[in-house]
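Consider the single chain below, provided in structure tokens and representing the form predicted alone.
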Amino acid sequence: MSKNKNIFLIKLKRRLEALWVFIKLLLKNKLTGIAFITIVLLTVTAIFAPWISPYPDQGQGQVNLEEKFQPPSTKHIFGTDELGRDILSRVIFGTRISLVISTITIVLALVIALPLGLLAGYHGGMVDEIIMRITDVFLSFPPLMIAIVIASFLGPSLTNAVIAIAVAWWPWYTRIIRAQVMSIREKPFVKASNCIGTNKWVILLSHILPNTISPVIIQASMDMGGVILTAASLSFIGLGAQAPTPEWGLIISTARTYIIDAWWYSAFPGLMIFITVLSFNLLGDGFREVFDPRTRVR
């Protein structure tokens, strides 16, 4: 028992050391470091939103008409909206919603894309043709357009928006995974596994899949910002989150009516979208530099 415990501790130590080396390489680029810290802060904010928000009840929709349209002040740092709710609290709770939306959407897209990409790249032939032609149909339209059509068909809600975006996003991952698999299947270790009669699913899951993860992680980290922006766009046009949900796009959609007299109402949620999307894009570039041996050496 103690021997197994020691082995586990040694493996855990090595993984933690590898993680620390990865983080150090990631933080060598100052912009990536700033983006990484920003995303960590956003994640912490999302997790502890009820405790960080100055007015958690207002953040979740409670009305306070006595203080409507208050400009930014020490009491309400981001001001208040037309119902007197603290915009900072609304933005903080919106951080949780946006990060959850983007994470679930990317996971759903990968659940669809991973098996299709693996099968298309490994088998080739008719299987590859069928999967790729379906993928090409989706890729022939802008993702936002597909998301709007699907969300319109399913009905306006946050859950339907997530499904719509995931359906629009999976073809990109399918093509990336397929290209990686087609390259890796010609490697000597894969051919050796085939020669000794290893089950094809073992080859796919144990040998090929782990070697396709790097580009997927890079693409997923960059797509997190794109998904947040798409979700905000759907909410802005009424196909995503519905009131009183504190989603950034929905807040801006409501605020546009009052943009002349209450500039802060739309400015701060818009700024949060900008910062979050930019941070994820910079982090994706940082991942690419770390995973690519050529840029890592430089």
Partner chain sequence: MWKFIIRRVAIGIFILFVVVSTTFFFSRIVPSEPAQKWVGAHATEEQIEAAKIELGLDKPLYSQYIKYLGDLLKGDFGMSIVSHRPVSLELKNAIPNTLELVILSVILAFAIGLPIGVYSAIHENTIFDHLGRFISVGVISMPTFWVALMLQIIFSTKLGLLPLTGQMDTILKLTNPLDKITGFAMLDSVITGNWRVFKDLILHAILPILTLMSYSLGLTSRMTRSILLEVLNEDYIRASRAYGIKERIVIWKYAIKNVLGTVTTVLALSAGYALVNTFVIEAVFSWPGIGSYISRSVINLDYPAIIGVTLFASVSYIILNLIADIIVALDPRIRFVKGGD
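Here the structure is a predicted model, which is why all the values come from computation and not from measurement. Residue numbers count along the first chain shown, from 1. Just so we're on the same page, rigid core means the largest C-alpha set that superposes within 1.5 Å between forms. Compared with the form predicted together with its partner chain:
- Core-aligned CA deviation for Gln242 between the two forms: less than 2 Å.
Return the form predicted together with its partner chain of this protein as a structure block, the form predicted alone having already been given.
Keep in mind that what follows is only the chain, not its partners or any molecules around it.
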């Protein structure tokens, strides 16, 4: 028993060391480092939104009509909106929504993609052909367009927006998983396992699956920015979150009406989207640089 535990500890230590090396490589680039810190800060903001925001009640929708359309000041750093709510607080609560829905969307896309990718890559033949042709159709269009069309059929709500974006995104992951499965299927350890008569499902789930995960996770983290943008765009055209949810895209959509009088109303929430998406994209670039040996040399 204690021997097993030792092996586990050694394995864990090795994993952590590898992770540390990876993070060190990643943070070599200053921009990536800044992006990484920003994302950590954003996550902290999202988790502790009720404690960080100056007016947590207003962040969640409480109206304060006496102070409507206040320009940015020390009391309201980002100003207030048409119902007198503190925009900074709304934006902070929006961080929560954006990070949560983009994570759910990507997980949902992976849930769709994983079985299909495994099946297509491992089984091959007709099944593979059918799944790949379906992904072809999806990959022929920009994800935003697919998401808009699906969301407009499903009806406007945040849940439907999440479903729509996940449906637009899964083919990318299916492709990656399939390619990964196909290359691992041919590895000697899988062949050996096959020879000693291991069950097909055991091979698939405990030998192949764990080895497909890391490229998918990398791709997913690079997609976070794109998913956040898509979700905000859907909310902006009225196909996502509904009032009084403090979703960034929705806030800007409402702010559009008051563009002549209150510039701060649309400026700051948009700036927040920009910073978030930029950080994720820069981090994604950093990932790519670390994993692509050609760029690492440069």
